[in-house]
Amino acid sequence: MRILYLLLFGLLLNILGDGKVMSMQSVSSMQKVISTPFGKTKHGESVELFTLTNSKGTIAKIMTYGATLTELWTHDKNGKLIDIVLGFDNFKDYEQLVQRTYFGSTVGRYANRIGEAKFSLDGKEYKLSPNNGQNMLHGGAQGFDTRIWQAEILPNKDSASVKFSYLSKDMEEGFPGNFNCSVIYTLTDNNELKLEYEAKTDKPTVVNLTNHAYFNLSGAGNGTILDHLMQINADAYTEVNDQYIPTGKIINVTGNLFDLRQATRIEKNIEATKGYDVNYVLQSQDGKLAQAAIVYSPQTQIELEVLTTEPGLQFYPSVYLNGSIQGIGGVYPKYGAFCLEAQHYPDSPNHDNFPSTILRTGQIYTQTTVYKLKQK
C-alpha cells in the first residue's frame, strides 16, 4: 500500500511540474513543502522555488534568490483563492527588472537607508556602497536581495518550514565581519506566515534585516490599495530630510496627518503626506512579539495583522510604481501595494538616540515578524 501511495504521489508531482520532495518530513506531513527549479541567474546559478501549503489551502512561495516571497495565496470573502503579494511567476522577470523594487526580498545587511553611505564603529569609519544618490539603500548595490541563499526544509509536524541561509563575507558592500544569517519561513495552520531571523558575526558590525513584501489585499494587480484601512500602533515617527535620511528627531503623531492609530482609509492623507514612506516608532519597544499593524480590504474582506519584535515599521505605499511592470494578476500601478517593513530605524548607526543596531562577536541577532491572515 505504501508503494502505491508513493507512486501516486510521484505522479501528482509530475502533473504539478518538475517538483521534488526535499525531505521525508514533507512526505509524512502531506507534502506541505515542495521544491521546484525556478531558473538560472545570468551567472549560471540555479534558483529553487519552495511552495509551502497549509491545511486551509493557503500557499506561500519563496525562492532562493534573495530568500524572496514571490506569492502568497489566500481566500477572499467568496472563498476564491487570490495572490496578495506582488511578484512574478518566473525568475527571468525578476532578473530583468530595470527598476529595483525588492519585491518580497529579504533585505540586508542593513535595510532602509544609511546617510552618506558611511558610519563609525569603535572609532573606525566604514565607507559603504552608495546606491541611492550618496546614500546606501537596502544593503547597497549587491544587497542580500541579489544573493543566492542556501535552503533547507525543516521537519515540522504541524506547519511547513524552510530555512534560508547566507554568509555575507567581511567587507561585502563595505560592512565589517563575516556575517552568518538565516531566515526561517513558516506557514502555520492558523494562516500565519512567520519569519524568524538569526545572525552572528566574527567582527563588530551593524545589522538591520527585514522583508520587503508588497501587499495588495484585493489581489496583486487588482487596482490600488487606496481603499484599504490601515492601522499602525505607533505614537511617533522618525523625521527625515528631503533624501529620506533621519534628522534624529522623533515626532509625535498626535494632531498630524501621520497618525494611523485608528483604522484610516489609506487614500485619506496619502497625497498630503507625500506618500507616507515613513518609519513608525512602534508602541512596543521591549523586543517582545507584539501587534504592529492591521490592514483590511473592504473589497475582499481580507485582514492582515502584522506582529513583530522590532521597534520600527516602515510604511511604504508603492509610490514609485508607475504601471510599467506586468506581474502576476496584472499591471502594478502607483499605490498598487503597500509595504510594512519591520525593522530598526533608518540610519541608526549615525544616531545615538536610536535603538542600537550594533552586533558584536559572541552575540546573536534575532528577530521575528508574523503576517497573520484573517477573513472578516
Ligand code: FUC
Given for the second form:
Amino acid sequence: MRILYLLLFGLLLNILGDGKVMSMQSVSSMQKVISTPFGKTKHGESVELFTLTNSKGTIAKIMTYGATLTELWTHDKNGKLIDIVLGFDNFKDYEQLVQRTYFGSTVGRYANRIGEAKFSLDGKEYKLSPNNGQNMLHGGAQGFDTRIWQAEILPNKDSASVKFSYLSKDMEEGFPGNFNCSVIYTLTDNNELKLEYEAKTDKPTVVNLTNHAYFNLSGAGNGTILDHLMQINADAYTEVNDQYIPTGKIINVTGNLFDLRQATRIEKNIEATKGYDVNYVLQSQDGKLAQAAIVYSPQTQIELEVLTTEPGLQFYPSVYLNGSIQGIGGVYPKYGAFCLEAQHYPDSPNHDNFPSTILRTGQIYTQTTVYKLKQK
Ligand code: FUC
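Next up, the form predicted together with this ligand. The previous block was the form predicted alone.
Once more the chain from above appears, this time first in line as the rest of the complex follows.
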C-alpha cells in the first residue's frame, strides 16, 4: 500500500512538473529528488531546478544558477504548506532583477565585504573588482551567485541530496588560484536542510562561502518579519564604518541594542540599530557544528534553528527591499524577510585579529550550516 502511495505521489510530481521530469530517485524510500529544466540565461546556458522532498512533505528547490535555494515549503500551524524563502518560480525573474538581491544564492568566493576591494597575501597585493562603491561585496560583479554550477544527485538512502560544483578560475574577480568548490544540499526526514561546502585551491587564496536565503517564517510575500522572535547566540559583533566595512573592533553586546541573546521581537530595536546588518561573533568558535540562532513566527508557529561550523553570522533583515519586487507569495516589502548568513567575518583578509580566511594548497576548506524547521 505504502509503495502504491509513493508511486502515485511520484506520478503526481511528474504531472505537476509538466511532464518535464528528467530523473527521479529513491521513490521507494520516500525521499525524492527530481530535476526539471528551469530556463535559459541570456547567454543561452540551460538552468536546471532540483526539487528535494522528504517524508514529512517538506520541499526544497535549488537551481543550478548560483546553486540557489529558490523555494522551501513547510507546514504552518494549520498543516498548510507555505513557502518560507523569497524567490521566483521562473528563471527570467531572477535574471531581470534590477538590483542584485542574492535571494537564496550561494555567495563566494568571498561573501560579505572586502574593504577597498584589495588584500595582501604572502607579501603580494591583490586588487579585486569593486562592485559596492570602492569595496567588493559578495564576490564581485560576477560572483558565484551568477554562475552555473554542475549538479549531481547523490545516492543517499536516508535523505535527498544534490551536489553543486563550480570551478572558479585563477584571478576570477581578482582572486588568486583555480578554486574548486562544491555545496551539497541535503533535506533530511528530520526537517533539516543541510548545506555542506568544500573547496580547494592550487594557489593560496581567501575564501568565505555562505548562503543568502531570505526567510519569512510567516510565508514569503506575507508581510514583514517584524513580529518574529530572533535569538542569536553571540556575545559580540564586529563594528563597521559608514560603508559597512569592519573597523577591526569587536563590540560586546551587553547593555547594547544589538543584544539578541534572549529571543527578541525583531521590531523592537530595528530602527534604533538602523536595521541591524551586522556580523555577529558567535559564542561557538571551535569550528564544530553548534546552534547559532533560533527564529520563530507567532503567526504560523514555525521555528527555524540555524546551526553552523562558522564563527560569524550576518543578520540582515532585508532593509533594501521596498515592495518593488513581486515574487512567489506576493510583493516583498522592506523587512519582508531576514537573512542569517553563516560566515567568517567580513573583510577578514585585512584584519589579523579575525579568524583567518586563507586557504592554502593542499588544504580543504569546509563549512556546514543546517536550517532546522520545527512546528512549535
Ligand atoms: C547582506 C547585507 C549587505 C547587503 C546584501 C544585499 O549581505 O549584509 O549589507 O545589503 O545583503
